[in-house]
Structure formats: C-alpha cells, structure tokens
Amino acid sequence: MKINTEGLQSFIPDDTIQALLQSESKAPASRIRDIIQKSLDKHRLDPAETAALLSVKDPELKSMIFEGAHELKERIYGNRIVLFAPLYVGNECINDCVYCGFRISNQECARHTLSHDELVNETKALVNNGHKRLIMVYGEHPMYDPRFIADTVQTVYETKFNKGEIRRVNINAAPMDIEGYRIVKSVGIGTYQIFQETYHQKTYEKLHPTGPKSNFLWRLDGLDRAMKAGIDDLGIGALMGLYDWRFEVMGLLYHAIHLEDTFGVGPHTISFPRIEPAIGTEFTQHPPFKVSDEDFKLLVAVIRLSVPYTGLILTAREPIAVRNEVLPLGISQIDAGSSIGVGDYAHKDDESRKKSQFVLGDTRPLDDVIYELAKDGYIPSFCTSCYRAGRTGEHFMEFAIPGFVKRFCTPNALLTFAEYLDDYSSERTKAQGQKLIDFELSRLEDTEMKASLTEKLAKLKAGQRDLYY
C-alpha cells in the first residue's frame, strides 16, 4: 500500500493548545462551575472550557469535576458496563516504536501469528468465559492486509461454541487506504479503533523513527478515510506517558471536533491508556511523561465532561486499585478476562510474556471482574444490538442524545448480564448478579418496559438466547 499525503494538514494546532493551558490555568471556581453545568446539560465543551478544567490543582474543584463526571455519566449511560476481550492474532510488525514490545528491533519478542486452527480455538476459549465481545489487534505487517483481516474476523463469527459465539468484533489495526477499510466493513465489524499515541507532532517523529507509522498524518488521516470508506464507528485514543498528558487530551478533543466538524459525528469510544512496561523495552521503565494516579483520574474525568456521548474504556493495564477509583468517573467499557500473549487463551506457556506487547495491570478471570462490578451496583453487560440494529455514527447520536442509550440499553444489558449468569457464570456470581437484575427491575419506571422485560427475562430460562430491543 502506498502511502500518499498529499494535501493533508494537521488538524492539532499545537501553539494553541499551548497557549490555551497557559491562559485558562488560573480559571476562577465560577468559571469551573460554569464549565461542568455546561456538560451535564450534555453539550461538547470548547478547547478553552476543556484547558480551565485540566488545569485545576484545588481539591474542592477537582472534587467537583469527578462529582460532574459521575453524574453525567449516570445520566446517560446509567450504571452499565460494556465488557470485551482483546484478541491478539499477530505481533510481526515493521515499525520501530521506541515504546513498544512488537517493535522490529526488539529481539526479545517471541514472533507469532495465529494459524486459522487457532484462531478458532483462542475464539472458543474466549466463548467459553463468556465473552460475547472482541476487539482483535495485529500488528502492522504486510502480511496483515485488509483481506488477512476480515478472514480472520469472518473466522471468529463462524466459531460457535456450546451455547455462545462472539456477536461483535471491533478492530485494532493499521491505518489503511479507503479500498482496504471497505473490504473490513463488509465482513460486519463494529469500531475501528487508532490510537494516534501523541498529538504531539515533534514528539511523535522522535518515538516512530521508521516504517509506515512514523508517517504522523498518515495515521491522524487514517479515521477520516474509514469514514469515506463507510464506517462510522470509530474509536480514538493517546498512550498516556509520552508526551504531557493535558496536551494529550486536547489533542483528543481537537480529533473529537475535527470528525464532528467533518462528518457530523464524533468518536464512538475514546481511550487513554498509560504506558506500561514491556519485555525489551527500556523506554517504558522510564516513561518521560509518566501520569501518576491522582492526575489520571482528573484526566478520565475531563474527557467525560469534555465529550458527553462518548464512551470512555478503561483497559487492563491499571492496576485494580485504580480501574475501581476511575470507574466511577465516566467510564462505559472495560476489558476483562483479558490475556495479550498471541495463543495465550487456549495455551498460556513460557513464551506468553516475550508474545506480549505490554505487562497488564489486571489479571483477574472474567467472573471475579463481574462478581465485583455487580456487588458494587454496576450493571455488565456484553449488548451489541445497537450495532446490529444499524444504530452507529450519526444513527446512534440520534438516539442517544435523547436519552435513548439509558432508556434501552439499560434492559438490553440486563439480558445480556442474564444470560451469562445462567450458562457461564460461578454459583457467587449467580446469586450476586440474580439480586442487581431483581433490584433493577424494581426500579423500572417504565410499566410497558417492565413487562416487556420480564417476558424476555422467562424466555431466557427457558432457553432462548440473544434477546435484545
């Protein structure tokens, strides 16, 4: 594929940006207040109102700012979180990203690439949790081109196993050319997910010295060409440590207004991961930029405020302590169950660690993540009917600004969340996640709703599957 950049120019205007975290950061607490009424009456906040709140050092501000994510989130969303599963099916790469663990010239990474075999017994074992949702990473090689790409999410639908398969696959990839992203759209995958790493410019040159990802306006292009090419859900995301991390959630935002601007729907998901330690990777002991815990929960918090319908995923790689004190700050999605050794699901051996990009922070097996999310009065969920109902992009802002998402998704989680509880679920999950659904039914207002559910609820005793509105 070659790549041509002709003609493009960044959207991230870096001096303003600069100067904008200069001049708001000493924004009164009247302007904070300000800032946060504007978000939870759910309107995308401006450069400047995003800059004033990443700037706050006073406490009872910044308790303010996570009391103001909470709530909107509450409002939108409500108390569900999305759960899925990375799936690693190659780590050959011929970039040379001085942070990461697949780069060429790293010598300890152990190269693999799952055979179809597999893939399909890493795609039964994922099942077998479980799970019902993917997102499936490659490295970026010519040996994974848009055609090896949808063959091997054609190959996940196709798996069916016992009483599950996976319903929805989203993707972690290269950037392509338009032609390359249509032949991925039409095997059905949700978002394609790029995460650009820095927005900084000067940085991002300095960490990518060779092969196709050193292009930086390449890969800031690389969503606008999925949405020519006819997707609309797109997933968005920095690695946290490379370059200063109140930059990096304006760079987020300026993408964020750039594919409003431009297509007239923003980001469906939007990431932040930190960067973590990975085998061979002396970079990542020290990252130059590293977030510490209490500045990575303001982040969270001020993109929840900055872009109301977007969801927020929060990976694996924080350690449990912080995954539970940042849930509560607006996140939507998280991965659970998670393993990022290529094979490691259906085979974790002594070369699971070198066919690792990263260390993860959260090890713990899908069921202890679900047990704990519903003791605390979340709701899991693993629902994908948006997606197949054909509500994404601009479809889905429709439904969601009025307040659709909450009204809806809220029963589809509930059936989705009973239905892992009857065929996979430990018998302290059961009990635990059998009382949130009574709970939650009890408080549907929704008479109309209620029986509705209640039906589909019985259905799904009796054995019917994959119900959903």
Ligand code: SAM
Second form
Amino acid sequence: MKINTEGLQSFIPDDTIQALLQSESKAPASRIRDIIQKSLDKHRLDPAETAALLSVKDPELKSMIFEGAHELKERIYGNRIVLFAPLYVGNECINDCVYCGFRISNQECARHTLSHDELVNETKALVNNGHKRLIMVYGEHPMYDPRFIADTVQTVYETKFNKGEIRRVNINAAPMDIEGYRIVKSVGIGTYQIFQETYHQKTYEKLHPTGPKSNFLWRLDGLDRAMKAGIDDLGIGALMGLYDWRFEVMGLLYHAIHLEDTFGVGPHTISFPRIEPAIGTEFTQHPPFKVSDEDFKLLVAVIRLSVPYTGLILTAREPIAVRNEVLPLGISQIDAGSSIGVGDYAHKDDESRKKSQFVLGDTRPLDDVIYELAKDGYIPSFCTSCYRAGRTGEHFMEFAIPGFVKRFCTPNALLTFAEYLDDYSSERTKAQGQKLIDFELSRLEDTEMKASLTEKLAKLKAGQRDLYY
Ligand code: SAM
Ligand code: SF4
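Requested next: the structure of the form predicted in complex with S-adenosylmethionine (SAM) (the form predicted alone having been shown above).
The complete assembly is shown below, putting the previous chain first.
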C-alpha cells in the first residue's frame, strides 16, 4: 500500500472550533432548551449548537442535557442494547502510538498472531458463550494486509459450533487504500471502524511519531476511501485523554458532517474510548487530558444529542459503575464478556496480560452482564437481521424510518434474546430474561405482530434457530 495524501486537506477547522467553544460558553438556558428540542425533533446539530452544549457548567442545565439524551434514546431507539465482543487477531504493530501496549517500541508486549486453528478455537469459545456479533481487531503490520484480514473474517464466518455461529463481523483495523477496502468488503463485513484518536493535528503528530499512522491526513481520509470502495457502514471515534475532550467531540461532529456532505451518509457508529492503563506504557498512567467521570457523562450525552442518527458504542474499558450510569444517556451497543489478550478466549495463560492492548474495566462474564441488563429493563439484543437482509446502516434505519423499531428491532431483539436464554444462559438469567420477554410481549400494541412473534418464539422453543424479521 502506498500512502498518498496529495490534494488532501483537513476538514477540521481548529480555529473555528476554538472560537465556537469560546463564543458559545455562556449560552442562556433558553438556547440550551431549544438546542435539545432540535435534537429531539430528529435534526443533527450544527457545530455552534454542539459547542453550546459542551460548554454548559450549570448543574441544572447539565441535568437538562442528560434528560434530553435519555429521552432521545428512549423515543427513537427504545430499550434495546446490542451486544458484541472484540476478537484480537494479532498484536504485531509497526506504529509507535504512545498510549498503546502494542506499539513497536514496547519491549514488554508479548507478540502473537492467531494461527488458523487458534482463530477457529477463539471463535468457538465466543460462540459457546452465546456471542453472535464480533469486532475483529488488528495491529498495523504488513502481515495484516487486506487479504489476511478478509481471510480471517471468512474463517470466523465459516466456523460453526454446536447450535451457534457468528453472524456479523465488524472490523477495527488500520486505514487501507481503496483496493484494500474492496478486498475486505468482498467477504461481507459489517462496520469498518477507524478511530482518529485525536482530531487536533499538532497533538496527533506528537503522539504518533513513526510508522504509517504518523500521517494525520491519510488517517483522516481513511473513511472517505472506504466509502469510495463501497463500504458505507462506517464507525468513527476519538480516544479521550489525548487532547481537550470538548475539541474531540467537535472533531467527531465535523467528521460526521464531512461524510454527510461528501457521500450523503453519515457515520454508522461513534466511539469515545477513554485511555486505559497498558503494560509497559507510562503515558497511560497520566494522560495529558484525562477525562473525569462527570465530564465523560456530559460528553456522551452531547454526542447523543448532536448526531441523533448514529449508534453509540460504550466499551468494557469503562468500569461497571460508569457503564451503568452512562447507559441510559443514549448508548446503543456494548461489548460484554470481553477478553482483549490475543488468544485469550480459548486459552488464558500467564502471558495474557502481556498480549493485551490495555486493561479492561468491566470483566464480568457475558451472562452476568445480560442478567443485569434484563433486571434493569433493557432488552439484550444479538440481532444481525438488517445486515443479513441487506439493509445496511441499521441505526440509521431505526432513526429514519417511522415504525422501524417496532416492526423489526424490538421483535428481533426479543427473538435473539430468547435464543440466547435457551442455548447459553444460567438459570438465574433465564428466569429474569423470561420475565422481561413476557413483559415486552404484553406491551406490544400491534396485535398482528404480537401473534406473529408469539408464534416465532414457540418455534424457537421447539428447536428452530435464527428466526428474524
Ligand atoms: N491498529 C489499528 C489502529 O490503530 O487503528 C487498529 C485498532 S487499535 C488495536 C484499537 C483502538 O484502541 C485504537 O484506535 C485506540 O483508539 C484504542 N487504544 C489504544 N490504546 C489504548 C489504551 N491504552 N486505552 C484505551 N484504548 C486504547
Ligand atoms: Fe498499533 Fe493501533 Fe496500537 Fe497504534 S493503536 S500501536 S496502530 S495497534
């Protein structure tokens, strides 16, 4: 792959962002209320409006933003939480990102790339826990070229184990050239995710000193090239703690607007991981712009309101208490039962820590997370129906098509949840889950849908699998 940034220009207007954060810092309550209402009316916010929300300090106004984000999530997306797991394929890396345990200069990292058999075993272990959706993660290395990535995705799709299989694979890997994306697209990936890490170019260049990733523009243009290759299901993200989090949220918004303006489609998901400690990586002990839990809550709520049509991903980097607090503010997807050491699902050993990119905050098994979600009234969903029925951009459809959630998402969530309960759950989760399913059925207003779903649930009980609308 040849990196070529000729003719590329950044679409992140640093000075305008700083000026907006300054000029909008004293927006009155009436303006904040109007901005929240605009979002509830299903409009993406403009940069000045997002800057106004980001600058709020007053506790009452902050509560208003939290309530607005919660209402938007409930009203548009309902009470489902989509579950997935990360699968780390290899931690070789030629970059030197100062915050990452996989960076080339980290002598303490135990390098490993899954062999074909190991990948199959990892997949079986994940299937055996009940997973249906994965994000496959790769370091950046000539070994992990597009063909390798495509082959590994294919191996995962082909692996069946007992009653289950992985039905959707998303990717988090280095940006490619257009030809590379075409190869990866050909095996049927879901979302292609690239985090810009920081949208502040000067900071970016300081923290990514060598390797292909040191080129800010090549990375910023990474999702444009994916679009040009026909992949329109894309995830953006920023790693929180590298620069001012308010600037990063503005950067994410400008990225979304750029994709909308250029291709007519915005990002499918937004991620906002905070830096976690990584072995041999001093930088992670004291991130220069560490985001407090309180600011993190506001950050999530503001992203929810700013780009109402995207899915928001909250990872197991966050500790349980933070996850519980942030979930109601508009999160649509979480990973659960995650292991991030290469090869950890099938075989955890003493070296696992050294093969991990960082340390997780939430290490509960999948079944415990599902139990807690059901207890709190969320429907855990493993739904992959849009992807498999050729309806790309599931979150956008949920957002844009009236009645879509009621007709597709909720019934499909319940079907996949029922399948999980039958095949993989503990007795405790089964009892809690059945209560939730009964409750959700009882409040379905559409009598035709209720009858049809009841019939499909009975078919599942009788042993049929993979039923969806
Ligand atoms: N190597 C590819 C890349 O850099 O794009 C693929 C993904 S990398 C393995 C996944 C993401 O993990 C990075 O984009 C970064 O945002 C995040 N990450 C790296 N170090 C981290 C840390 N110490 N804590 C939390 N997230 C981290
Ligand atoms: Fe390599 Fe990605 Fe880690 Fe950077 S973030 S060192 S590119 S694995």
